[in-house]
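Just one chain follows, in the form predicted alone, and it is written as structure tokens.
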Amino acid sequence: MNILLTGGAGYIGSHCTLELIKRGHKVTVLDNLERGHQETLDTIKQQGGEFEFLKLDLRNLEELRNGLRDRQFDAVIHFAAYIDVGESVREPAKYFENNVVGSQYLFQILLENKVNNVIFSSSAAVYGTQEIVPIPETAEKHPDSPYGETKLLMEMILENYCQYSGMNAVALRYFNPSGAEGNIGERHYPETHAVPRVLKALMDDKFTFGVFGSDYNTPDGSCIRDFIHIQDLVDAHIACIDFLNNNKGFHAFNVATGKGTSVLELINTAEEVSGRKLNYKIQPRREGDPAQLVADPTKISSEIGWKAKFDIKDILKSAWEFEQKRPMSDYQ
């Protein structure tokens, strides 16, 4: 098949775009680099083989149609969006833009082409803190940060074109996207996500892992996340693309593990992981982090048959691989 990705210099992207070479398809990155690296599309030529690249910034609406006229693709997957909460609180004017606004000009340019299957890289932070976990997908959403009301509005977007303008979207709702594949990882600038923050305070002693709040309602008082091995994550993205080929409409899933990771676990199981110790601060709580964040993926298992395979050790042995090859620039 044919499969555009925007933001395929990115996480996620990267490792979605490498497994669908690898599976045979053909594989067209869309990316304007502000976040992505050239050096992570390098890799993935190396490991899996060619792939057009189109370097276009969704906010630049002729750019982009001048970027995607008279092309044709079986499925777009978009994860191009900023991703930082704590960004999001304090700059809600430039998630909007990028998140809602580039994200609305890529579907106005798909249904002029029309080009009608989409998979959207939403986020568990479209729920905000909830009172019962696991959060099933009908639960009421309520999103504690610009982010998460970014994604929850991307969400409606694509719910009406696909009810009104003969869109065909699967929403996959993430829950701590997390580990690495070979070559390539986590790679964001600056790092906020906690397992390479981790790994990282492991590598070297001048760095401090900040546990953000030990005041939680939790059983030892820090936040509790559902980690997910990225590359179950790349396998729900791929069997989504044949889930729409043969169901229409709008189909929202939870994409994780169903089992939560405190931050004091996720510390105690990368020093086992590591053989070393860590050394962290308790801080103040960040703003906009939910004390927990679990999924129940009932719904994705039995509608498309996707189950995570890896674990909360799984994802950190891979992530300390990487983390050991890692530029120490991304820190800096």
Ligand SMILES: NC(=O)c1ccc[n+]([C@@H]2O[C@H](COP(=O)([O-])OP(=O)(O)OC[C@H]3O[C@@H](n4cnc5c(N)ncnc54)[C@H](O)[C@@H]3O)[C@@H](O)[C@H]2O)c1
Second form
Amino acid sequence: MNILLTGGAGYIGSHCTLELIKRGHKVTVLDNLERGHQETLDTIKQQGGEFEFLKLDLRNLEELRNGLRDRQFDAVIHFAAYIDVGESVREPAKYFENNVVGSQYLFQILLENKVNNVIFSSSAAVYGTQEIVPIPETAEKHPDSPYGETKLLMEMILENYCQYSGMNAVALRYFNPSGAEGNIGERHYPETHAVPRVLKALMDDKFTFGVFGSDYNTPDGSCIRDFIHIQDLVDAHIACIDFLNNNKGFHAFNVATGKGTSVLELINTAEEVSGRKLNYKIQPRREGDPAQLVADPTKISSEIGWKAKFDIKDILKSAWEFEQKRPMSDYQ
Ligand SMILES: NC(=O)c1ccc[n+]([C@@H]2O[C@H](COP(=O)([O-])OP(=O)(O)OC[C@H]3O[C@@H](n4cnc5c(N)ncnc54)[C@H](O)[C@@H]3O)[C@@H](O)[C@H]2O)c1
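Please move on to the form predicted together with the ligand, as the form predicted alone is already shown.
So here's everything in the complex, that chain up top.
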């Protein structure tokens, strides 16, 4: 199949790009490289093979229209967005412009070109703090940040395009994507995610991993999250391409394991996997951090047949392996 991936030079998009190429699909990556990496694209070429790269910015409607003119795709996987929750609190306008206006421009051009099948990177952030855990897709949504609001808004816009303009879309609400595959992995700057920060603490004695809160109502007092292996996440996208060929309209699914891991368990497992000790410090709770973010993944398993295969130990093993191949410039 002929597939367009926006944000294919970033963390999740690059893993999906590599896997689709390996499976023999014709792949086009669209990215402005603002937060993705040219060297990741080079690695994908070495490991997987050829694909087309379009250096375009979603916020430039005319550039986008020209770049995508007369191009047909069997499916579009839309990863490109800003992803830092804290930054979105400090600079909400930047997030609404990139994640909402940029996505809207993309969808507008896809509709003009009669490209109808879209998989959208949504997030657990659409749910905000929830009383009932594990969280089903039907839970009331009240995001805790502008980032979460942008994802919810895009789901609503897509749902309307599905209802009125003939689009078919799947919104995948990722919980905590983590881990790596081969020579590509997670490289965000600044890095705010737990797994790469734990690994950084294992690699660097001078870096102390912050545990935000130890007085939550959880068995060990630290927050609980649902970590999902990047390979499982990629498989979910591939399963959705087939699903969209046979199912019309708008669908939203949690992509997660349904099993929670506490931050302290994450530290212990990382120490076990690496055979090293790390420095960590209990710090005050962060505003807006729910005690538990664990998904109910029943819907995607019953409707699509996808289920997570990997656990937290597999995630940390793959991430630890990548951490040691990571360019030292990442630490400077
Ligand atoms: N990583 C996570 O923990 C996580 C969790 C839930 C949801 N998501 C969603 O998954 C998607 C991918 O996340 P990621 O971790 O791979 O992020 P990332 O920052 O690693 O990758 C995003 C990519 O999109 C590109 N991009 C951003 N704005 C663009 C624009 N205007 N035009 C063209 N390219 C643009 C960046 O250059 C980058 O390569 C995002 O939509 C994110 O909201 C991520």
